[in-house]
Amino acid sequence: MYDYQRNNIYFAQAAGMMESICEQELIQLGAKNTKVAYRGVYFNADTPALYKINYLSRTITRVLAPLRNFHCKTSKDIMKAAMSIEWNSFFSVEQTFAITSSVNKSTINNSLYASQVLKDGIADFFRTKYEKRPNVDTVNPDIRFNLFIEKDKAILSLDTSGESLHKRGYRLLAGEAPMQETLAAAIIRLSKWDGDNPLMDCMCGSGTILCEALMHYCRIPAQYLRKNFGFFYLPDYDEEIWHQIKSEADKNIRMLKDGLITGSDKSQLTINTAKDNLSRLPFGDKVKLEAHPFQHIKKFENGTIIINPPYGIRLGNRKEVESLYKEFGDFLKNRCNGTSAFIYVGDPELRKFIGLKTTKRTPLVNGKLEGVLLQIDSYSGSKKKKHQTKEKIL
């Protein structure tokens, strides 16, 4: 009997300041006692909940299900426990495998080295008992091991997830500094936004932030497009109970309303490339999309406008992109009334060249950039009033 099988303890990865947001999201699709780490939350879940994440977390990057935690001081004590473990029941010697280590104030201080070391165990396993072994894939194995080495205490895990849940399916082109898609959901999710008011995004590259508005409005679960989930590969998995809790996620589907999402570059090959990604999903087809600059449009009210604009790290010049924000901040004071602006900034030193004030300011990370989502809220006179109201009611 393995570890998870025991206590029922999974370990769900989370890129960096998403913590907090994964648990609320990992408790709504039935965690149990949930506990915020470093990059990561550790939950309980029986079977069907542990199907459920994986198939509809939008926020999460994996879940592991840990086989073995051991005394690590030594590749010795990895191989050991490489040894201890009947790698038959997860795959077969005709299958592909991959191994992702990391390693934390420990004296196997290289994680390259901790991976070659638990390979050849396994590799081992397999010659004694077929005399051959199965082949490593570190691109599109059929499965998925995790090694996390910390001072002289191992986790080796099962990754229940297979591919990073980042990759929806329907991306296969992307913008030239592309918004990863499980930072796109978080802030659909921050920005509160449920279809209740139109939504545009007018910088939208390669349209991550309009897909996931559109799987988040209409339902559709994050991975929707995947063929093949690490929990295919359990000793224990059931297949039945994956099928009904996939069958019962898809029926909760619902169709775009016309209008509601629109989409915007100022680029027609950033545009045609976003139409792409979007015919990919349900219903992408009723998002408008339209080549011309957000300077063009000449107003959006009542809405939530969610963008990320360019950083003036990768793309374009710089005091170009302090232009670019300082005419943004004209365009929501003038054109956008009663509408909730949110930007992430992959500077927070361009926030100032919005010149409007933030209501509220969230740090996210965006793979290696430590940026921050801006809330900014266009509403005047009698508006602004009555959401100041409607805030001190709720």
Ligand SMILES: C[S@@+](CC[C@H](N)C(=O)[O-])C[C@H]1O[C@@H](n2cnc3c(N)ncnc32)[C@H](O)[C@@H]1O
Given for the second form:
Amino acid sequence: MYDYQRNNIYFAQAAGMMESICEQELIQLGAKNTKVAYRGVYFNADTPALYKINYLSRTITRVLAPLRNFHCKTSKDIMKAAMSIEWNSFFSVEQTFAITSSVNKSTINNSLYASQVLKDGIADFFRTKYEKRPNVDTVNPDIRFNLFIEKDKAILSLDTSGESLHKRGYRLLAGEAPMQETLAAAIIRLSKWDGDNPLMDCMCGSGTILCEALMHYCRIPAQYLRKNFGFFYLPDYDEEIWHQIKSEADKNIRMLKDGLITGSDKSQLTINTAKDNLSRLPFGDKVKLEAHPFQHIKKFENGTIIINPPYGIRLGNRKEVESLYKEFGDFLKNRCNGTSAFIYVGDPELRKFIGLKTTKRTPLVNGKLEGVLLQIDSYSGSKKKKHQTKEKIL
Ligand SMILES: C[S@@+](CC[C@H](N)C(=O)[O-])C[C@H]1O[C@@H](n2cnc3c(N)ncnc32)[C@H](O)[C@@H]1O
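Can I have the other form now, the form predicted together with the named molecule, not the form predicted alone?
Now the full complex is given, and it begins with the chain already shown.
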């Protein structure tokens, strides 16, 4: 019996600063007894909830199913743990595997070495049994394992997601500085946008925010396009439960209303990319796209703007970027009455150039970048919007 079978405890990995957003989503998807940790959340789930979380979660990166918790000081301890597992109940010699390791404050201070030892243990197991061993494939393996060593404790897990869950399958092409899909989904959650007003991304690049907004509104499962999950390889995988979870979730998909989601960008090339990415999703062709600078938009009232402007490190020159933020602030002030804007700024210093008071600031990480999500509610009339948390800000 493996650890996850004994206690139903799993670990959902989260990007930095997204742990509590992920926890809220996990609870909604049926996780119990959640406990936030560094870069993730521990939770209890029964089999249907585990499959549902993998299929529907928009914010987590992967879910690990612990197989063995063990005392670990030397490579012999890793070998011993490897020898205690019937690897052929997870995969066959014809299939490929990969191992990701991380080590922290351990006498084994090299994660590559830890992976190598585990890999040798797995290879030995198969060689003894079949005189043959499965190959490693670090790019596109059939099955992935994870080894986490902290001080003298180790957890060896199977990755029930497989490929990272941020890879939805719609983004085959990316613009210059694309946003992580899980971050875009987290921002949409934080905006509380639910389709009762129009949503616009007027610097849409490759269209990640638009794709995530479309999936959110239309209730398209985050992994709708995924064919292979790591949980398929669990020895107790139940295909019937999986098909039931999938068909129940797919039944919830609903149409996109015309004009509800629109995107634009000054670059025709990135608009082509956004169009291509959207075309892989149901109703993606109903998202209206236009190539022009946001400065050409006459007005956008009583709606929601979610954008991720350039921040001057990878894209554009600093001075230009500063004046872009100022122009965007003027655009919000003069042409966006009744609109709430959610602006993910890669460099928090740029906030001041917008020149408007922020209702809320939420620090969030995009890859290696420690940015901040600004909420600016732009309204001067009497109409108060649902997600506005302060009055009359301009
Ligand atoms: C950081 S990228 C957006 C990335 C996008 N969120 C994605 O996931 O691909 C910023 C985008 O802003 C666009 N941009 C810069 N200045 C603009 C302007 N004045 N009007 C419209 N788009 C602009 C750039 O062409 C670029 O595609």
